[in-house]
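First, one chain by itself in structure tokens, the form predicted on its own.
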Amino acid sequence: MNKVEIIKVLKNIAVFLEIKGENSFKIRAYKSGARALERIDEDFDEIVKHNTVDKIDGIGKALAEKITTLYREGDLPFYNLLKASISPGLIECLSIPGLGGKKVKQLHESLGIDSIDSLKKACLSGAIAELNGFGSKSTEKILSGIVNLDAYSKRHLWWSMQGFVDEIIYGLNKLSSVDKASVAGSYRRRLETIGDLDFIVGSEDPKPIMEWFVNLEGVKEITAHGSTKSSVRFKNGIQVDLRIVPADRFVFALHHFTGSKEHNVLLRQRALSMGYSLSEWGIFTKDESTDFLAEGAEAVETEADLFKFFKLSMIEPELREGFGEISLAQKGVLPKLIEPCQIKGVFHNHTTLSDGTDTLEAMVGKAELLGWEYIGFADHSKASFQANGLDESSVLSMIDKINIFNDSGVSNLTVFSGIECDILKNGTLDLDTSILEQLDYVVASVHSSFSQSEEEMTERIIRAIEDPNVTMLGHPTGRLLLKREPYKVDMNKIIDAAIANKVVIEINANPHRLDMDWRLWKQAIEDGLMCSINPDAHSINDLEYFRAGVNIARKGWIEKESVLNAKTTEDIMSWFKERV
């Protein structure tokens, strides 16, 4: 296991011990051990290699042995036995926001709750509202969490499906009877979450392809098995549909099963207005047989050809949502969407100074491999005490460290000094202005008091935006996809305030956030908002998240001119100083 995975296990052990009612000292030891690993600046691999884990402040000999075992074996019998001793239903209850180990223990001991179903019944009966420490508001939040959990279980993060999709495409392309193959649907449109997966294959010999598909490793259930369409459900819960069409109809099927319903309706309407009908089988003269393609349709070999047939410029898959792309494609004025290769650096990143798991030097090394010109660090500020946030003196030390690093010449990258500063309940920032003024930039974010009313939250964030030290607004709605709903906030007012104060709003590229939502960007960019695609990285691997952010930027119709971190180092320096 790597350090991030070990930290997760230690935190889980602490929660499981809370459920079992173990003594607070033992629980605290695992929590402290997790925090200690988050804080270390040294190379963790080297620490384990030299058997010096017990030298880390906050980690004793017994815990060091468990950490070493996890690192070397990828498994820990103690953890497995502990988890097995707790009802799976109780562990499932931990997935409800606001329910930690102590509260789950209380619910179990007081009301006998041992599953989501019994938790729901206790909420509806009013039993939980009467418990000490809960009440009616807690009951409402739990019920809302249960509803969301059910909805979330039916969807999957786009990011988490990449390897799975690549394996299926790779396998299809190895089959001799496959002429063409592609994923389609919401995955190809790069939606942030997906309900199922659609694959389209062009072939004149579908039978061996279907046999291969339904017998794939990991298939849990075959829900349909036909000669040209089959549906299966995998053990990971995802439903996958495979459609096979003749090779000369592949492009029509790919377009049809990629576009949203709204996009397809609009394109079919355009086809009708030109005297044609369009379907997954091809382009036909209106009201005539679908056995024969319309004149000129046989030359359609790519989706670009298909759009050209209807006198449209190419519409990228990400834009096929029915947001006006057809009318703009007719005029030839669709945006030239941002590309991953145009990103020159990122700004919202965390190191071991707060809750990151890798050092500044390690993060710079990864940024170099990504080919970037610069990287900025925005560790947490002091109000985020749970994330080991930095106080004023620590911020000054960090600035000195970054200056020394830049002056050393050990890297061609420029390192920018920043902070992710907490927006307090009243809209003020948790660090003094005299400190913030010494940083290159400030990312202001909400990390607490999510239950404020929409008016209160909106006023709170706008007040922070109006602070002259604030450069960027971080994860503006606080959502965690498939985990937590956004807090109530009027994003139109937030966007207007950001534009007026020349504050950037980020696309937080963490696959669980992807916030600000892509549906808001098209109009915001037209109104003059500047975007920054930030991975919110807490490790070197997390820096790769920027690619998910580029997906969302593309869905939001964003071009590189509206992306702060598509600028050169010199332009970034000027922008930070002048905000123009």
Ligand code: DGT
The other form holds:
Amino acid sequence: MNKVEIIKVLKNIAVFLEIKGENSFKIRAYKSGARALERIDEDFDEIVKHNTVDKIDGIGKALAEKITTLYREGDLPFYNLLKASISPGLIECLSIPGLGGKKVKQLHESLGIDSIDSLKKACLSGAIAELNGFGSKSTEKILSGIVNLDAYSKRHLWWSMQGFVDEIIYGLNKLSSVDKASVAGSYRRRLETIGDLDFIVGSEDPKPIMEWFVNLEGVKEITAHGSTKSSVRFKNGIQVDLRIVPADRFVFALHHFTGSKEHNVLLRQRALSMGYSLSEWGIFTKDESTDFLAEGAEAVETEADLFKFFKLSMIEPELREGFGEISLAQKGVLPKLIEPCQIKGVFHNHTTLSDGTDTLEAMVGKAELLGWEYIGFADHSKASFQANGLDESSVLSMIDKINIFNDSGVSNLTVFSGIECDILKNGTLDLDTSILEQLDYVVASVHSSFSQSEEEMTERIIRAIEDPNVTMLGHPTGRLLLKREPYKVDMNKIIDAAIANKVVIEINANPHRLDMDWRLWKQAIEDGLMCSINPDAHSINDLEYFRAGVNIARKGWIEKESVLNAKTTEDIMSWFKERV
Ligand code: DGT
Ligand code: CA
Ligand code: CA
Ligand code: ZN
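Starting from the form predicted on its own shown above, please give the structure in the form predicted in complex with this ligand.
Time for the whole complex; same chain goes first.
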């Protein structure tokens, strides 16, 4: 287990002990142990290797042993037993925002609550509002937390589906009766979260394919089993639809089931206006039999052909959301979407200086492998103490370190010095201007006081945007997809302020964030906003997240001209200079 995972276990132990009502000294030991690990500057791997975990300030001998076991074994019997001793329903209640160990214990003891279900009932009956320390406001908050939890459980992150999708496609392509196979639906449109997975197969012999599908390893339940359509649910909760059509109809089914519904409706209208009807089965002459394709439709082999049939240029799946793609395709003026190979470096990355798990040198090494020209580091600032944020003097020594690194010639990459500076409650920045001025760039982000009113939050962020030292706005709504709702903020005002102050807004490419949302980008780009695709990497592997960011940029109609990190090193340098 790495440091970040160990910190999580220590925090869980503290919460579980709270539920059990253990003495507060014991609980505090785990909490402060977690904090101590967050704060260390030294290389954690070295510390464990040298058996000096107990020398860390705030960690005693017993805790040091547990940490070492977690590091070496990836497991801790004490933790497993503790977790097993608590009813899973109570652990589930912990995922409701605002409910920690103490509150869950209180709810359990005073009202017998032992599941989300009983929690919901107690909210609705008014029993919770009566409890000491709760009220009608917290009842409302718990209820909306339950609604969100339910919605979250029905969808999956696009990013986490990749391996699963690739495996199914690989399996299908190995079957001899499969002529063509593709994923469709929201996954193919690269939506940030997906409900179910849809696969389309072209084949003249569907039976063995269906048998293979419903008997796949991990299938828990077969919800539909037909000769051309089946649906299954896997053990991990993922629902998958498979449709098999004759090979000469594959392209029509692929287009239809890629969607979206909105796009399909609009394309169908266009077909009708041209005297055709369009369905998953093909293109037909309006009001005539659907036994035969319309004249010319049998030559449609690819989706590009299909669009061409309707006098449209090719519309990439990412754009098929009914956002005006059809009318632009009609004029042949769709954007040339940004591609992963056009990214020349990334800016929002963390190292072991704050809460990252890899060193600057290791991150540069990975950036070299990715073929980039530059990489920028933006560790946290001091207000993010839980992330071991940097104070003024640490920032200065980091700048020195980066200068020395750049001069050393160790790497061909240029390293840019930045910071992810906290936007404090009142909109001022967490570090002194005299320090911020010395950095190449500043990413300003909100990490605290999420419950401000929309007006306060909007003013707060605009104030930061107006600070001449701010180069980029980080994760503008603070959302965590399928985990936490965005805070309230007027994004249109934020976008206007960013354009007026030549501030870039990031697409935070962490698969849980993907913030700013793609739905806002098309208009924002037209109005002159620049974007930066930022992986917010906390490890070398996280640098790969930039691909998820590129997906979102493409869904936002973004071309490389509007992406800061598609510029060359030289252009970046002059851009940083010119904007102030
Ligand atoms: P999801 O699964 O909720 O993430 O979203 P999708 O887009 O994958 O939706 P899904 O799986 O229900 O259906 C796949 C595609 O099939 C959808 O994007 C468009 C097409 N489709 C499904 N139902 C309808 C419909 O009622 N009308 C039209 N025009 N198309 C539909
Ligand atoms: Ca779907
Ligand atoms: Ca579906
Ligand atoms: Zn952040």
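None of these values were measured; they are calculated from a predicted model. Residue numbers count along the first chain shown, from 1. Whichever C-alpha set is largest while still superposing within 1.5 Å between the two forms counts as the rigid core.
**OP:** Establish whether a shift of 2 Å or more occurs at the C-alpha of residue 54 between these two forms, with the two forms superposed on the rigid core.
**Re:** Residue 54: C-alpha displaced by 2 Å or more between these two forms.
Original post:
Comparing between these two forms on the rigid core, is the C-alpha shift at residue 105 2 Å or larger?
Top reply: Shift of 2 Å or more: yes.
Original post:
How far, in degrees, does the smaller rigid part swing between these two forms?
Top reply: Angle of the smaller part against the larger: 11 degrees.
Subject >> Core-fitted comparison between these two forms - CA shift at residue 142, Å >> reply: Shift of residue 142 at C-alpha, rigid core superposed: 2.4 Å.
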